[in-house]
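Next comes just one chain, in structure tokens: the form predicted alone.
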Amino acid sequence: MSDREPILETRGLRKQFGAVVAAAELDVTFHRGETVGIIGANGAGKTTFVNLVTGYQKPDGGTIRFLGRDITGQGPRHVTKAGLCRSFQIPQVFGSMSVADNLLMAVGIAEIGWLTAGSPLEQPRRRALVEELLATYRMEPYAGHRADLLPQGVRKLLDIAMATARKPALLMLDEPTSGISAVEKYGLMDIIMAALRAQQVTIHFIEHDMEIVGRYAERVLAFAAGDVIADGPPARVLHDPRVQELVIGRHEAARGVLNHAAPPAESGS
């Protein structure tokens, strides 16, 4: 049991889809400076999960509380308030804008609220947290560049960077590395675990790359049939039978995918 306070905790956690139970009474909780990944086949509760800690679905039962605060049923804008900020498998940039930009609106929202077409936005102070946040992901070459025209793995950095301007205790990632190459992922996440370190978030991904899970999470969830069939170090967790079974699946695991996650140690006679 870690002695870290609690930063997300769900009790009795319940959605369904029809006949689809996509969360089964999850009890889960969480504590602050966690990098926990989110593991899952497709369909196996994931994204339901963060979905409903996030805001934008609501539970059929069960409660969340994020810093000690009930926050079920909250839609996201006042989730986000609340300093739990999520980015999305799909970047979501202004895309005729430069990144630069971005990051500026992304900062007067965070600020003030939601911009009408009158609000004042630029402010060297604002100009100054926009500069800040381009070193720490290090997007500065690309400062003036259309968020459209973006390489994938840059667009990942800026939809986190926007993610982090209201300053969140809590970041959920939504697949950061889908869509981008086997030799940019590793360099893509060092960055993004670095600064949001550095900006004392605590870090939980959703992922399906179990070389990533197994490189940079310190807790693993695993997922199955809308509950939790694992959760505990990705050494553990990563070479449970039924995990490989319904998550990874034989042949990836065979395949070395868990080279990342040494097995756990055998206890002794």
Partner chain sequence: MSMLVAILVDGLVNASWLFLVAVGLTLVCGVMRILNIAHGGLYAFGAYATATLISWWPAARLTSPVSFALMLVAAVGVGAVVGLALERGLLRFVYGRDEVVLVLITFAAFLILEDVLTLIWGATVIAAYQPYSLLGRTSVGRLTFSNYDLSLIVVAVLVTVGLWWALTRTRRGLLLRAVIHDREMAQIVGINVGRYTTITFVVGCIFGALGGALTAPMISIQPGIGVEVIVVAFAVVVIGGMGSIPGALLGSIGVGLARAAAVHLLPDLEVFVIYLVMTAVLAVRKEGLFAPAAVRRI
Second form
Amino acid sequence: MSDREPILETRGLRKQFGAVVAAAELDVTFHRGETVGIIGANGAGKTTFVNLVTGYQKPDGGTIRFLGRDITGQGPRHVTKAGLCRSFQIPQVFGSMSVADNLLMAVGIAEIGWLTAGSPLEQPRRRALVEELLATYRMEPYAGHRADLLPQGVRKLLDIAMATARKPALLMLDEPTSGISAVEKYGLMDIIMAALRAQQVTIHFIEHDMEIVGRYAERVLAFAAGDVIADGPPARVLHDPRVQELVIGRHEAARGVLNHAAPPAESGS
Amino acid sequence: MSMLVAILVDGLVNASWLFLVAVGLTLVCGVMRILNIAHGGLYAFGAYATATLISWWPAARLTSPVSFALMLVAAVGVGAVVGLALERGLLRFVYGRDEVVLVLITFAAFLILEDVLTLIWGATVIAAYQPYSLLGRTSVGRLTFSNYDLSLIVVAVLVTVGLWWALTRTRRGLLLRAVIHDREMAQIVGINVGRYTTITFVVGCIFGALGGALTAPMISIQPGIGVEVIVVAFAVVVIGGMGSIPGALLGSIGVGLARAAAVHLLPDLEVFVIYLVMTAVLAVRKEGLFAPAAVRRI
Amino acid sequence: MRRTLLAMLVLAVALAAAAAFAPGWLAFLLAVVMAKSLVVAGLVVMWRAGLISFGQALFYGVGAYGAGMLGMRWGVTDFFLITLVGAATAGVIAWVLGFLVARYRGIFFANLNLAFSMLLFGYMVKSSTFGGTDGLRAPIPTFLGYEPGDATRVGVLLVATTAVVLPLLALLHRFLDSTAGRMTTAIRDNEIRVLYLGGSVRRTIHLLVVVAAVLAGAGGAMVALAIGHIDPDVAYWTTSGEFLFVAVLAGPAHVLAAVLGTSVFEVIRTYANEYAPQFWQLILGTSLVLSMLFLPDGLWSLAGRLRRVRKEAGHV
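For comparison with the form predicted alone, please write out the form predicted together with its partner chain.
Next comes the full complex, this chain leading.
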């Protein structure tokens, strides 16, 4: 469990897109070692929250502190270098390179400095790290495959593995299981969680599947209309009537429609 | 005072010319996301075709309405033939490739057109000045302006209004704007994007040829005229924001006035002005005056 | 790396032999090819990062005019010094402009560079210092104090050009294997991922711009010294287009592809000028279209294909 040392704090974090409030004065504190599930209907502000914290978008107001340092308004590069990394809903990989080269590139960039930028990327030590990552994330059979031709699940794993190349203190996973068939979800989450816990990375993940949230998260944050409407252990948050109404209800309804439209896709569940 | 009037009128004439040579380019740019270098070739073809028609048609040397009609015929004819040949015969094989590849393909097409041009018309200088002198001149105080130059302003206004009407008041125009705005979505809702692409490209080419046709009476027509025009048209399009017609209009006016001011005040600067404006605009607005900023979803 | 060095060594020996025994026109052609391939190599490196410049003639022109000015104004004639100054000047200008252009991508990068090169062109046309449209005469080069006679000059020029170009290409090859160099492909594929790995896209592109400019500046100076004359056309957009064309023809796979591409290009140009000058652009345009349709990865990919065919044949 968490040792109560705050790792990430937001105070009055605000962001608006036109008339849509994507972040309404968010005051949230996260602790080191916590595994947090972030839930909410589409458009509730989950991804915006991750985008704001990791510097992809600039907040309209408020502050973000990471490991005691003010990182408000800093770009992705600086936030990443500070030890806050992320993965993406749509995996962001180097499409023309092989899986192994993607990882090698990730390890290389993680280590880049003024003096090392000119030395060869290819080094036995780095190759060993790549092998390790390939093993941890069970991607060995795909090592030589081009990243843009990978199955979705493997591409997701690659995206996450690359995000860990810097050995982050906090890793934010944006919908790690989206686009993955229900049968594969647990296997994928098991691999990810085992790998990250072994590295003692604090994990935040956005997730639509409440069973996954209930199983892997220690704390759940429910978003609606840019605000946090519930925050606490999964058992409490998932049974909160407002969460049931605003997050889960709507979500299950939407899923029902989808199942009607395309029954074979999720027939396993 | 008369200096100011001269700058203003010369500037507007120049702006009209710039707009006429650039509008087709920006149209194609908006729909196809291609900076079509072959546009310069069409300009040259339009100029040559006009000169030929005017030399064939004795009446054109005597009355201006006929020569204006001939310019239009030359532009539409050449633009349609060459444009269709380029799009169907070449460009459609490279759709979906890198932006870079597309630009270079049109560069190649431009080179080919240049030599085809000299094959057809030879390398000699020809002229089609008749429409220019037929229209006479107008004097305002101590200043005299060529009526032909002034009529360019009228043509530019007509083209602007016509395009505005076609794009905002007709069904096809609205559909075309849907294609410009979001190609994929347009395809999903059932618009035949492929056909709109071809038509737009041909229309863009016709405008390119029209630019050349209208310029023909003002210059001596010789190999290489397209090379110079293409950078200028490029600059106008880039300044305005690729694919934006209001942008091209504003860009033309800005560059036209700046150029005229340079001609009258600092003649040494004339060749630079357009590129100075271009660098200044790009430095402040990365994608030109009227380009929508695209945010990538992650 | 070792194979590349070996290939370069073979090339160096062949060029030295050509310098000693080949007729003057051939040695001259080879010197121009080597010098221009440096410009092309710079474009190829930028292209690896997905960047194309319609304005590389700016740096090429700076190198060329630098050679003319050094000779005319200050009486400098040394080949190596002139090349060094051309490269350095282009590099400094690129470093300054880089703060701006490194923020641009795609067509905007291409166009901003175009605008800068056209500014230089406009200036050269107008400036009497630089000879206006007539241009300048480049000095007859000397080589570290050695002044070859008329008969041997072209040969020596070829040797000196090779002595500059091949080491630079070797360095470039090494750079492409470095972390910064490999980041070119990463940037082309996915900038967002590079940023979220903590890499600096802007700084890397800035570096590429400077590297390409240094190569173009050196190439421009050497071509000017070989030809003996510089006019504003060296900075015109068609010059940029031509280099870009050769870069596409060559392909981004290997630095030596630039040499191959430039050779093919200059040979086509020489023969077209000889036998069908009126069809030169037609031939050029057609070969450009054909290479882009059928050899999307450039001439160098032919070598890869041949190797594959041979391998398959060996299996049978």
